[in-house]
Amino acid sequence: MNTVQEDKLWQTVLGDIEISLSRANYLTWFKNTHLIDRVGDHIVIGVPNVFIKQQLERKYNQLILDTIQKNGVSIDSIDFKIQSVSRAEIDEKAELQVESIATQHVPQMLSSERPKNASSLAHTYRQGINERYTFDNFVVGSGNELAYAACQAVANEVGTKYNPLFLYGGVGIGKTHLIQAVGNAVVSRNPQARVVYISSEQFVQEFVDALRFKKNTDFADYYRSADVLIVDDVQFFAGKEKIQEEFFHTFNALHQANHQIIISSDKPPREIPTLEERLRSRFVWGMSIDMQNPDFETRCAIIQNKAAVKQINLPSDVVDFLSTQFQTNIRELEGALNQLLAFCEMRGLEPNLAIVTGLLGGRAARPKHLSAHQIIERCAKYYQIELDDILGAKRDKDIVVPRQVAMYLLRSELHLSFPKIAHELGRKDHTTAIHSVDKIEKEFNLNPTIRAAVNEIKEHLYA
């Protein structure tokens, strides 16, 4: 396989992987990789450092293997080799020398100014704010309008309005877009502002580097000199005591100086396990906002906006189909739209309902044979209790709530009668089922913890 073929194959593989992962994970672990060589059924992937090498070997090896095979290349094994710069960068000679990249370019610092010692921490996996994420191209709906308004307020009054700002919600609903839109808005108003965007995984890796190479001071100075610090997916700090301690001091230093802190998570602060109480209390100092799944109209608007960017006018029945099929994850919705548009472009076709149904009809459809037992089992697993407990007679709160959620899902997803629901949960009186379903329906609208639990259980059921 020649160099051009290698690059083309790997870019195709990366495109598929980007759709299947969160943007933070993709940028952290895959963006600076490249295909070095292929010999028979074995390939060698170039990576920038040992941390990415270890992560790809442990967590993403099978994903890479499956994606390559899906693109028609028969591969049985993968090796990862540390290379500090990709072949494409060397061939094009359009970038600075490797040494200059490492010491002079810090992508997150969207400013001509930066701390003098930032160079020692300019890791190759550090990524900056994506310029595509702006307020102008963010579609506002009932599930995110409060978060949108708060982010705009923060961008207008940095450090004084809602500090910290904490956004939480499920996967793929626009948290990363909004928090990066704040950074882009701040820089557009003040090009000298120091805006630092970091995923929690990147923060952890840089902290490990700082300990390893005795650069603790450089690490602290880099983050504590930011005018705006944006941390994505902070739930990954859970269980990491040293990381939490470092972030606690960074948080205090920035907050004391009236510098803005913006945080995202998939859970509210009180629901993040093993998070230190002192951090949990600080996360709610400013404003915490629950971002909910987009409603049907919002999903339709997102699809139409994305298609308009590509100068394509989608028929309304195609928009409706996509919006119905992908209800909880905007990232999956965008991926499906991109797949449809690419399919039509390669074949010179106009998108229509027949094409999108044939291409995506089975991809996101819910299984037809979901059983009551599967729902009850998934509820027990989510709440980390035994199946026998949820079916038993115990009335402890940590068992009653999962049981009520299970009854609610049996009603909403399988449309079982109340007597049947009571029977499935080992209850003799069906009025218990009526009470439970009614209670969870009310809690779903008022209690973000219950809403998050129900949505996550449903995502696993229909994954």
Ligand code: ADP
Contents of the next structure:
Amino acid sequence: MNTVQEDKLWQTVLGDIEISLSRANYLTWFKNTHLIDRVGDHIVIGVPNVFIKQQLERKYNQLILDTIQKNGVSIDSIDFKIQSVSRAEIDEKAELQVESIATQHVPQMLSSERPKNASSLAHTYRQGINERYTFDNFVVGSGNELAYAACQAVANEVGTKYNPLFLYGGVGIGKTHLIQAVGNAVVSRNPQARVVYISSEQFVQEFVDALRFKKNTDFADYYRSADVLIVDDVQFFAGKEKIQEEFFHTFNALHQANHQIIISSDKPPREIPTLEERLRSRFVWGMSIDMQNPDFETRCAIIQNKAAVKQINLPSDVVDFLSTQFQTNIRELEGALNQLLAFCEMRGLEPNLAIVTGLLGGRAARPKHLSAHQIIERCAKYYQIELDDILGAKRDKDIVVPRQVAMYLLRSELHLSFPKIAHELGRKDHTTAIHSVDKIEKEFNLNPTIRAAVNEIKEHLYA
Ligand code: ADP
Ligand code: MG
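Which structure goes with the form predicted together with the named molecule, now that we have seen the form predicted alone?
Full assembly next; the chain just shown is listed first.
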């Protein structure tokens, strides 16, 4: 067959499919597919793992067939074969990309004129990038797709696209993974690039050491000579004036030279307490992105992907169970999966629902022990208002919001009916409950303050 033409056909098909699906679905299921073979009416598509294979077979087979036929090619059956793109092809593509990137965007990055003292110091500092965190093994879905796209854009146009890039969101939702993926992508294209990843706590520690050992100039030179500086969990700078001042100068030096700065935090800049105004304003110069909890389907996809890497095929009820139990923190979700897989491996068992319920049953059973009263009490406590007020008739904003959050949690955690929710909060009319639950549900996705409140209250409830 004429591979170039066949490849073109598949690219055209992908182009059409991309338009007809959500971006998240397209990236998750189709991004790493390629055409392996076409014989008569039959084609073979290469896919990266068993999970994607199953999804494409079950959900997308017809769409692919229709799209191919729409392009005037008669194909009536498809086989999906697990096969990643060969190393040689990746290397070849990467080389081409390096060439174009090096000439277009980052000539200044490649400068060999590093401050001499900085390189001698480098061994005492960490580059800190973990190769495990890549774009390829990040599952894209609602909640993280914007952050994913922005990180890719930054990796492709270092220093010029969004600078700084500021990602914020709750614990365990993939911030570190994504910002490190940028670092890995940049280094893989240009091994010379000086990518420095550091948590803000390490930055503080090194700064303190530098002051103590009178190496402040080395410290400053080192960070100011980075091509890409990634600072994780910047909320720890709060209240530390000297550090903020140092970071302010580092920031300016890098920014002026069009070197990339990437920052993560658990809150948006305006909500980091005691962050100096001048830093705050700089943090929002480029692009700030709010990362949200992945939805149920994305969580399922993450579990399936992680299992597929270990060549384990999980029954769908196990996947559903895990995704239902761990809604906000992917690190915990991953931990539970690892616990399950280790348990099964040691005993030579296939993972199934009974095992996972047995193992994590304590967690699963917890919501049942939770009472409506506990939820309402927790909300009042979180917002520092009296229980009588939340149950009472007052309509001040300070009281209405906690009441709405309580209604939302009664629904999400206990699945109470709306009339029952209204009753629990001393209300006669259940339309208020419907409206409140709906409002907080929406706000949860849009308003980081509400999301943080809901998550924190939940954490206390289940602690
Ligand atoms: P954060 O920095 O936001 O607290 P991490 O980046 O450390 O969270 O993510 C926690 C764990 O969950 C990591 O092991 C990460 O690889 C994994 N993870 C989070 N989101 C995804 C995703 N969308 N796809 C694959 N793995 C993910
Ligand atoms: Mg992190």
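Here the rigid core means the biggest group of C-alpha atoms that line up within 1.5 Å when the two forms are laid on top of each other. Everything numeric here is computed off the predicted structure, so don't read it as measured data. Residue numbers count along the first chain shown, from 1.
In the core-superposed comparison between these two forms, the C-alpha atom of R378 has shifted by at least 2 angstroms. Core-superposed comparison between these two forms: CA of G392 displaced by 2 Å or more. For Y408, the CA shift between these two forms after superposing the rigid core equals 4.9 Å.
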